[in-house]
Structures are given as C-alpha cells and as structure tokens.
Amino acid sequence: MHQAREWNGDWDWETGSRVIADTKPWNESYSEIHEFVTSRDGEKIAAVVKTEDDTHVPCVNGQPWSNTFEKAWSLRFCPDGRLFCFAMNDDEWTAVVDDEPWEETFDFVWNPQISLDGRTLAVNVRSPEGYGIALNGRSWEQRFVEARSCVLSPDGLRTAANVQMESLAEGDILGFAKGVWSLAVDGRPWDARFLNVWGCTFSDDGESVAAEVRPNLIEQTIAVDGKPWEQRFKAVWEPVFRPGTRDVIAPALTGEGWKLLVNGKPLWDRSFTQVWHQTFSPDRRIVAAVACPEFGRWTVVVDGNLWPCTFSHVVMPPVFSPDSRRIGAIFRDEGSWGLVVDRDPWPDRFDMIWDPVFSPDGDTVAVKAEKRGKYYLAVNGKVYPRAYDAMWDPQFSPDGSKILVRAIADGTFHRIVLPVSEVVG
C-alpha cells in the first residue's frame, strides 16, 4: 500500500507535551483492551474493549462508540482521521467507519486497503455468492471461487484480485494444470487464465494493472492487462509501474541470476543472488532496491549501483525523502536491527525499529526503535533519552524544524512537539 501523505500544517505545532488521555481508568472500566492505536495527528487514542455484557466496542479518549458488537478487530485510523474495525453481530460481517456500519453485510470481511487521502476503504469480503471485493460498502457483483488479494488504485477509484475462475476437486490435477486463476479488475476478470496469478498493482492514473502470473507448470512472467511478456523466467516477483507512463518493472530470475526487467528487458547490465521491492524516488528518476550481491548478504541497489555495507539477515523496502535525494532502509545483521541511510549505517543498534520519516527537505530522518521493551526516538542517528511504553511513528512539521511524537507512559497517552535541535542537540 502507498504511503500516506496527508497536509499536516494545521496541526497543532506549539512546543510542549500535551495529555490526551489518561488509559488507567479504562482497565477498571473494562474486562479487556486490545491494542492501542492513534490517530497521525495525535489527537486521538483508540482500542476495541470488551464491556460488562462480553460486547466489544471501539473506544475513543475514554468514550465508547454507541454501536456495541459480538466481536470487532482490525481497528485503525485512516489517513483522514476517520475510524474504522471489522465487526460482528448475528454472526454477520460489515465494515464500521467513524461508529457507522456499512449496509451490506457478509460472511467475514478482513484485508483492509485505505486510498491515500483516507477517503476510500476496501476490502475482501466472503459470501455465500462468493468471494470479491468491497469498496465503500459497495461490493462486487460478481463472485468468485477464492479471491486472494485486495489491491486499491493510487486514486482509490478501483480494485483489482487474484481470483479463482473455477472450483477443483481434491487433487485435480489435470483441472488445475489447465489454468483456473485470472485476475479481476473491478470484478470484471481477464480473458486469460493462468495456473497462478499473484502480486498485482495498478498505474498512477489506475488504467492499467500488472501482476505476476504463472502461464505453465515451470514458467513465470509477468501480465500486462491480461497480457504475458514474451520473455518467461524461471520466477518472478511483483511488478511496479514506471510513475507516468505503462512501463513495468519487475525482477526476475533468468539464466544469469536476477534482473530488474522493464518491459522484460535488463533495466540495468547485471545480475543478482536477489533483487526485489523495487522502489521509485517522488521525482521519478531513480529505482531502488534490495539486492542480494553474494549468498547471505543484503544490501540496497540505487540506479544499478551496490551500496558497499551489507547485512547478514534482511533489508526491508528502500525509503526515499520526499525530495529524492536521500534513501534510508532498516535492516537486521548479525540479530539486530538498525537503520542505514545513504550508505552509511547508524552506529546504535535495536532490538526492534521501524521504517524511517524523512522531514519535507530530506535533511533530517527520524525513526521508532525499541531497546529492552522500552521505545525511544532516533534522529539523525541520535537516541533521544525519553524512554516509553508504546510509541507511534514521528511525524514532522511542515518546515521541518519540530517533531511529533506520540507516545504512552506510565498509563497516560501524550501528544509532544519536540524541536528538532533539542533532539539532535
């Protein structure tokens, strides 16, 4: 899913730390509470609690919804602030928004995908028709065998699934070396039909759809709208789009090791142990990823260069500042984690961190870590010393200049603005 990159100006900025909600209380009021989760900007602390009469409820700062429910999960804030669970009553399924339930109701619901402007909410739901999609309490008419992915345009205008165009007996194998899997674009599937289609993603204006497909029992390639490359590999993995045009780019394992292809030709002259989560700077003109140039060594490839430092457990997805000119990546080595950004690896390392925030002119990065079941914030490479219970990722002001932190301890949900020189001193 994309990241979330909501105007941020009309925030409260001031300096200081503010309570928001003291959590103790809710212990005394309720049987159980399940995981906290705050609103981005700060305002706001929530969790689904269980109440006298075994019913769960989302809780906002303290105040229960007026919907109660038999059961409810997936609690999240969107990006717009609105809340949003999977509940149930009458052993049926709906989606709730802000203390509203949907209209149409299902056999079980699950994989939310939330647009970027938080306006658009959709989800893979089962009924006794089938399996689809559905977006805004509107589900696809048609249904599906299985439908094993739940993909949002970047608009929120469309969805797209892996689905299963046929039922097969227990070990049918000859049904299945057919080709029963295709994929589904607002519920309308392709034409064609594969043995598996998997990792699917749409084009910035959400015309066209990509995913990766197994056409025969040894090959795999890449589809294009309903159309394979005529290039087929041994494997591959998802595909990406070119921001604004129908390139595709995708990895791939060829004779010589793994490729980034475009369009299933090399985009760069050589060739991996593994090269995957290809990622686009904002401005368009650089590819990132995570490679593996030996056997059992990570590390982040930018426009078909290494970078020289590499880790011996795992890289995650490449994270570029907002002006493209930085990259940072966390990643674990030797039973660690820690961040490296711009070839060069923090000093500290964590039992546990979180991918990193860029400010708006790239020059400041600030991460989550944990360290002894305590959680602090990173800046710069700079631990600041507060230590907290439980921590949400920082977010910056739009100059820059202050952080956000959101955070509890003691019991007691806060809401600081931090400068960044007190920070990094």
Contents of the next structure:
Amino acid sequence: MHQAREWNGDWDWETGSRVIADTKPWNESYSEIHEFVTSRDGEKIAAVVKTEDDTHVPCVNGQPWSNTFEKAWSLRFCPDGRLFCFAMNDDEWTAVVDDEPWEETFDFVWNPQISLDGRTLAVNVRSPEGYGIALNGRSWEQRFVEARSCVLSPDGLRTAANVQMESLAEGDILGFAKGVWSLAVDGRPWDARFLNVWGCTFSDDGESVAAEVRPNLIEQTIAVDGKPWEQRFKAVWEPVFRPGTRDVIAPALTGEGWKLLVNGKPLWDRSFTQVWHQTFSPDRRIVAAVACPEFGRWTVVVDGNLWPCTFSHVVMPPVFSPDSRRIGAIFRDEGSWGLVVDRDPWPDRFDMIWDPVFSPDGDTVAVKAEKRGKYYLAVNGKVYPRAYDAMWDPQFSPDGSKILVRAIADGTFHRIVLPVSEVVG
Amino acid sequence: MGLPKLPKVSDPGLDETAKMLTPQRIEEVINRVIQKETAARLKVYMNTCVHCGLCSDACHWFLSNDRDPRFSPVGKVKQTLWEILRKKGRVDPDFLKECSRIAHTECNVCRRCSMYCPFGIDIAYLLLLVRRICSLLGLVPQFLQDTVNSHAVTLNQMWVKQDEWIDTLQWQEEDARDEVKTARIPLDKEGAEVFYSIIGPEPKILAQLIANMAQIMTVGGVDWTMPSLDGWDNSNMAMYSGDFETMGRVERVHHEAALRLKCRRIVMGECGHAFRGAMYDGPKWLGWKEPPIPLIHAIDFYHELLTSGRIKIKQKFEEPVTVQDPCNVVRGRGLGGKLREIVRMTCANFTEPEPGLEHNYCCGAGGGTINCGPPWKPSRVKGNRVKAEQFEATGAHIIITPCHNCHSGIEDIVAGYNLGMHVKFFSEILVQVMDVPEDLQA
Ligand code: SF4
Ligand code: SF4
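The form predicted together with the partner chain is what I need now, so please give it after the form predicted on its own.
Entire complex below, previous chain first.
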C-alpha cells in the first residue's frame, strides 16, 4: 500500500464523475458475461465474455481481446494496470497478460501471484513432467510429484512452493511418516524433509524463507532455510520475517496456550486462546496481530497490548496506515460487520465490509461496505449516501485530499473523484 | 466371559505402529492427555456412571451383535478408558491396539447412548478421548490415518490435487449445462452470498453431485461461489482420528476461505460429520464460539429454496422413499423436521423410519468408522443389522441420505443384507423433480 504514492500520481485526479463504460450493450453482444474486474486507476472495466461461436474472451471497456479461448478464468488487473487471465485452447493452458499469451503452455495453470508493483507474475503449473512454478512465463527447470503453493518474494524475483519429493503408494502411512515434503525455492528443494510443509514466507530481501513444518505426527515447528527451530509445539501458524532482519515471528501452541514467538522464544510475555495474522507496520517497528484473549472474544493486539474492545465472531488481519501511525481491522460482531480503528469501533454496522484503506498521511480511512445488497463508501466513520450496485476498494490521491471511487450503477461503470471534505462533510 | 472370540483383523496402522511404542512413551502420553487435555467432565462422568447398562439398548452395535456386552456403550468404555485410568497409563501396546479397535472402529460417536443414560453421560466423548490417546501414540487404523494425512497435506480428505479440483469444477460446469444452459460454477467470486463447500469424495468419485448443485443454484437464482484453492473441503476426519491439531488447521482453512471471499454465509453440502466439524468441534478448538460467519447444512438450504419458492417442483418423485436421519444434523442439530418437510415437498410416497428423528440409529459409518477402510467393513456391516431391519420395514425403494458417510455406509448395508434398495442424496431427487424454467432449459 505504501507504493500507492508512486503509482497514482499521474492518474486523473480531477474532481467529478466520468462514465468509463456502459456495460448494458455487452448483454446484447455476448451470451454470457462473467464477473467484472476494474483497474486500480478506474480507467478500465473488464470481464470474460462468451462469444457467439462459444469461445471465451476478456472484454475491456467493451473491446474484446484479439485472442479467443475455449476457456478463460481468473481474470484480474495487475496493480500496474495490465490485465491477466488463465486461458485454454486445444487442452493447453497458459497465462495471458494484456492479450499476449505466454509462449510456454501447460497441462494446467492456477494460483496467480502478482508482485506489489505488478511487474512480476508467478503461477502454479502442471506439465507431463510434474508440478512446478512459472515466473513471468518461464517455468522452473525442476518438476515435483506435487507442488501446492506459489509464494513470491516481496521484490518479485524469487518463488517458493511446498513440494512432494517422492510419490507414495495409496495408504502408505509408514512412508508418509518418514516425511516426503520439502520446500523448493526457485525450484531447488531444501535437503530437509517433513511430513508437511505449510505457510511459507520470504524475508523482505528475498534471501531467506521460513515455513511451518511438521517433523513428526505430533509436533510442529518453524523451519528457516530448511533448519527447524529447536523448540517443538503442538501446532504453529504461518511465520513472518521482521522486515530488514532474519528474525522470524510465528504463533505457536505452547503448554500455556497460543503465543507469538520470535526465533522460537516468546515475543511477548503473554499467551492467548488464539493468536494469528501477525503483521508488521511499514516502518518495521510495530507488530499487530489478531488475538482471542478469551474463548469467543476477538480483538487486535499491538506490541503485546490488547485493544480493550472485543468482538464476538471474528477480527480480520490488521491493516496499518502507510505512515505506521494507525491500525484498522474489520470485524464481525453479533451478526454484523464493522471497522475498528485505533481501538475505536465505528458506530455503523454493515452486512459486509472490506479492509480499510488509509490516506498516505494516515489521517483519513475509507472503506467499501455493503448494506441490503447496495454498496457504499464510508470515510472516517461517515457513510456517503450514494449507493451503488457494485463497487471496488476506494483509492486516495497522493496528497490524501481526494478519493477515487470505482462503481457500477444501473449497468454503467463510473470513475468518480470525490474531495474527502465532501464525503466527511 | 464365555463370549465368542472376535475375528482378528490385521491393520498396519495398529500392528506396525504398536511395535514402535515403549512403556515410557505410553505412560507419558496417557498421563499428559488425562491431566492437560481433559475437562472436569471426565471426572464427573467417571464418578457418575453407576454401571446400570441402560445405555446398552441405545447402541446399534450392541443390538446387532446379539446383545454382546462388549459392544454396549458402557462396555466399550469399561474395556478401554476404565482400564487406562485404573492402571494410570501403565498399559501395553496390545491393549492399546484393542482400544483403537473399539474406539475407532466399533463406536460411531453417534451420541445415541447419551440420550438413554439417566445421567446423560457423553460416552462418545469418552471414546473420543481414547481415540486421542491412540492417535498421539500413532495407533490409528491405516485407512483413517491415510485420510488424515490427506487432510494435512491437501486440506481435503481424498488427496485431490489443486489442479484436479479446478479442472473437475470446470467439467462439471459443462455437464450441468447439458441440463440448464446458463449453469455456472463461479470460482473465487468475491462478495457472493453463498460460499458453497463440499467434501473430498465429491470431486474424486461423485463429481456429478457438483453438476447437480450448479443446476440447483442456477435455477434457484443463488449468488454463489466456490474457492479455486484449498478450503473447499468441509470434511474433517482428523476430528475423528484424534488428531485435533490437523482438525483445527482444516477448519481454519475452510472458514478463512469463505472470509477471504467476503461471502455472507457458508452453505455446506450433504454431509453430517462435516457439519459437526465446521459448526462445533473445529471452531471450538480455534477459539471461535461459533463459526465466524453463518453456516448452514444443505437440508436448511434446500428448505429455504423450496419454501421461498425459488425452486418449484414440476412433478413429485413417485417411488416410495424413506430417509436416513444423519446423527450430526438431526440428533446434533435438530434438522429432522426440515428434512421431512423437503422430502414431502418433493416426494409423493414417503414412509417414516422407525425409530426416527433424534432416536434414529446411526448409519454405522459415521464417526470416521467407514474411513477405517475395507479391513473393518465386515464388522461394521455386521454391527448394524438393526439398520437393515429398520429400512426393510419401511417398504421403501429409495433411502434419501443427506450425508456422505450415511450414504456410503447404507449402501454397504443395503448390499450386505440384500435389501434391494437404492440410496440417494436429496440433491439427486431435487434435480429430477425441480421445474427448470423454459429460458434456462438446455
Ligand atoms: S456407536 Fe453410538 S450408541 Fe454406540 S457407543 Fe458409540 S456413541 Fe454410543
Ligand atoms: S446408562 Fe449411563 S450410568 Fe448406566 S452404564 Fe450407561 S453410561 Fe453408565
């Protein structure tokens, strides 16, 4: 999110509403229109459509691509505005970016991962030789019995997946117990084998990887670059690296309950009924997580301090403002969804709410929220009265004074730039 | 006791793993579980039971095995947990193999017996505790452990690979279009009203059920989605093997997949144990008092579609039908009434099973028992003769079973006792009788 400043400077920030596309005529041209996606700058709306000759093609602002496909799915805009999808012709699958299919084709492709700047794209692939990853059209040389994830380093240069090193006969529980899973980085597997490898993450320089591992049937721990922590636990969740360091932070189920650990030792002097989704502030100084301090109550914990408000059903992963000053998290409580920012829940509740988006200076927070099937923009706790049929996450201008709303009303896709002052009144 | 010897069943999950156990390890694990993992209710249950045996007549295993006391609920606890506690964990591997046999393969944790115990003792809980001990010691029947391994690796119970899952949905969508021309299975649709989850055997061996659902959703005008990645399988055999850590992981992935897609609620396919895992045991282990977003079983969902008129019936199903009341959604959730209502709305000729509703007998497959695999099938089928008699008495041709375990278990019973009946999921009836509006017809 802190990169938004670089990206959106040259967008059209003139206040007002522009119609980008009327999607109603698409219904006449095509027998089927799949889900709409929009570019972050609000200049494009696209969907996979089905043509008269039963082919599928992404259609952008009403213009279909020149390539057509027997099947196409997973359509999405990259953060840099390029349009991506998976597509198949003659039983061969590949990724297509802005109407350009990758040269290499596969038996199957799935699970697209796009780097923050949008320039790098990694996917899981299956070919007759086995399972692997392809990065920007080039696949790993190595293939595996199976690869079940696709993780991209923050700089977008490296990829990792948990991989199965040997095949097992059906029901071979003794073989399984010896460990046939490992983690491959850029196609090269760790020497170590485990019963399971899950939840892999890169350090921010892409040099190190950490993952949850299961050395035997009843113990779990974290392994960093193939080396497990000495400490063993009943269960662990996904690790993260402290940015700029090799320190790994992960939740683990200890004899005293769930704790956040750093390199195997307690990070804070407290345990929880549950703790997960630990997240670092952009300035790397603060760690926030979702915590369950007592059975059935959920909140945010920041550097070991629990927020006083708790919620009955769920708290979603905390989101920092780009300047690291503020934290917001959406929650579900007593049947409805809301947003809590810096310990204070907004008074309004919704049928659904999306993650908060902070202005670059952190002063303003905006969300997309749904009530009775209509979508609204809400800013700093105030709901803007205009309702839409569909909407995408709001975006702030670089100086934080304006908000870009991408929304559909009556079949028309609008790009609306609103002064924050107008929304918050 | 003068009772006949039970047939010896070989299972590497017990025979091979037992060889690796030491007395120290057994004692340490048992005492750790008893001291650290059991709630006060263990003590209460153990002190309250007066050994009256009133629970015996509740158990289909006891009734079907000619009232052999070894199969009575209290008898199963007596042969396992009582001994474990009496000997303070100083028991040997052969004894523990017997414990696994009894707890994993001869009890369906169906909780029928609790209704017959004057003190409401939860015998299923006690036998799950035995399973937990066995699981931590590595003693789990091979096929059940293999299913749990699949859960741990793939987050689904049938070793379905990620590409196979997506591929299956895509061809089921095509199949559905042969009947309903606009049928779609929207993948990863953010903000859909319904996150529809199913159990692993559907993509693996019963894929047409997915196509059925695509038709039902389309005709019902439901805004729905399924995830392209892990979290689509709502089943959980780890809950039954005793591997609660894997159980928790599976449930977290399932619920978080729905949360990530911003769906309003989860609708689960026709499976009973999956409902138990996703509604009760899983959330509880994770710290959720209830699932983080609303979650309903297929029976509830069909009831909604039919009573709201979103799906209309063209012509009722004529063949005589009866139902199986799955323990986890009828005894455990009270959906028996709604099950009858949807059956009556769609079938012209329905006969109640006797006993029915919450007093129904378990299918004999539930609780992970059917997942113990072929070696244990003969004893499982023998252990549910009363179920065969119950169905035979209805005179029905079709047994509607809104649960996967029930479905497979009852198929075994139908074959084992030559009942000449057929087993169907409710969705199979519904696609046959629902009115597909003309503009949707292929
Ligand atoms: S199978 Fe059911 S009735 Fe029999 S002992 Fe187990 S829980 Fe009780
Ligand atoms: S009915 Fe209850 S008290 Fe009597 S033997 Fe069974 S569990 Fe014990």
